[in-house]
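We begin with a single chain expressed as C-alpha cells, specifically the form predicted alone.
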Amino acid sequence: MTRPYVIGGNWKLQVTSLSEAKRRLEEIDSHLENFDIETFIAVPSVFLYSVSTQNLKLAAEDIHYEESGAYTGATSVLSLVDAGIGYTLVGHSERRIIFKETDEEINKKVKLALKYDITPVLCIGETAKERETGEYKEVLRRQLVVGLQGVENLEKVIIAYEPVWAINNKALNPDTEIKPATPADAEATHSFVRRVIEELYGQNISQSVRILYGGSMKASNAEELLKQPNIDGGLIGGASLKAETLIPVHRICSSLN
C-alpha cells in the first residue's frame, strides 16, 4: 500500500519572539507552494493565535489531557479549536522523562485531540539503555498499547517513532552519543510498530498509519530512511527550524513519490 508522506517540524523551545517564529514560517512557507507534501510545524502555543500560514499546517507541541480546569501554565484543546489548529504533538519523550508524563495521561490527549478532530502525532521511542538492553520491544509495545487504549478511529492518528538516544538534547541524552538511527535499524523498527498495530487493529488498519521517523532526519539521510517501506516521513526538529534545512527533505520526498 501506499501511503502519503507526512513531515512534520517540530520548534521546541528553541524560537522565543513572535517576530522571529513569524519570519521563520513565512521561509518555509513560501517554498512549500512548489510541493504537494503533507506538512505542519509545531509551534509554541504562545504563537499560535497570532501567525498564519499558506501552505503548511501549524500544530501543537502538546495539550493537557483535560479540555479546562485549574491546571496553571497547560494548553487546552478547546484553544486549539478555536485557533484553527488542526495537529498536536502527543507523549514526546521530552514530556515524558523531562515532565513525567505517563503512558494513561497520553493515552486522555489521544482521544481528547480525536474528540475534536486534531491529529495526534502520538510520539513512541525507547532510551539508549532500553535498546541496550534489549527492552526496547516492550517499551514501544506499551507506549503503543496503552497510548491508544480505547481509541477507535486510529486512521486519524499518526504514529512518531522518536528514538530517545536519536534525540539532540542533553537533558534526554547525558552520557549517550547522540545519533540518527541507520536506516535498517529505523526499518526494524518501524515494522515492528507496525506489526503491533495489526494485532491491535488488523492489517487494513495498519497497513494505512503513517508512521513517521524522528531523531535527527536531515537532507544528508532522509532518502536513505524515506526509502525503507515502513517510514512514511519525518518528525525532524533542528532542521525544521529553516527553509534551507527543511525543503530539502521535501524535494527528496517529492522524489520519491
Given for the second form:
Amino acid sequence: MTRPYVIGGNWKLQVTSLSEAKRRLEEIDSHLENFDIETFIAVPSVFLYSVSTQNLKLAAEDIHYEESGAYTGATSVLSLVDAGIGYTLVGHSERRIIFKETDEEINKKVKLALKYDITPVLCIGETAKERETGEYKEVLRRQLVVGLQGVENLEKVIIAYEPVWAINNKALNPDTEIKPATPADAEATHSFVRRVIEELYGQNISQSVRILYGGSMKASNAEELLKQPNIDGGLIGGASLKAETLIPVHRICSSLN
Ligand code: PGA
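Could the form predicted in complex with 2-phosphoglycolic acid (PGA) be given as well, to go with the form predicted alone?
To see the whole picture, the full complex is given below, headed by that same chain.
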C-alpha cells in the first residue's frame, strides 16, 4: 500500500513575534505551491488567529483535555475550531517530560480533537535509558494502547514516532549525545509500531495509518529515512523554522513519490 507522505513542522517556542511568524510562514507557503505533499506546521497558539496560509496547513502544538473551564494557560480545542485549525500535536515528549503529561490525559486530548474533526498527531517515543535497557517496546506499546483507548476512527489519526534521544533538545537529553535514529533502527521501530496498531485495529487500518519519524530530521538525513517502507513522513523541529531547511525535505519526498 502506498501511503501519501505527510511533513509536519513543530516550531515549539522558537518564534516569538507575529511579524517573524508571518514572514517565515509566507516563505514556506509560497514554495509549497510546487509540491503536492500534505504539510502542516505547529506554531505557538497565540499566533493561530493571526496568520493565514494557502498551501500550508496550520497546527496547534497542544490542546487541553477539557473543552473549557478553569485551566489557566491552556488552549481549548474550541478555539482551534473557531480559528479553522485542522491539526494538533498531542503528547509531544516535551509535554510528557517537562509538563508531566500522562498517557491518560493524552488519550483524552486525542479523543477531544477527533470529536471536533481535528487531526491529532499522537507523538510517542522512548528515552535513551528506555532504549538502552530494552524497555522501549513496552513503553511504545503502552503509549499507543493507552493513548488510543476508546479511539474508533484511527484513520483520522497521525502517529509520530520521535525517540526522545534523537530530539534536538538538551533539556530532554542532558547526559546523552543527540543523534537521529539510523534509518535501519527507525524502520525497525516503525514496523513494530505498525504491528501494535495491527493488533489493536486490524491489518487494513494499520496499513493505512501514517507514521512519521521525528528527531533531528533534516535534508541531509531525510532521504534515507523517508525511503524506509514504514516511514511515511517527518515531524521536524529545528529544520522547519525556515524555508531553506524545510523545502529540501519536500524535494526529497517528491523525488521518492
Ligand atoms: P528536532 O525536533 O527536529 O529539532 O529534533 C523534533 C520534534 O521535537 O518534534
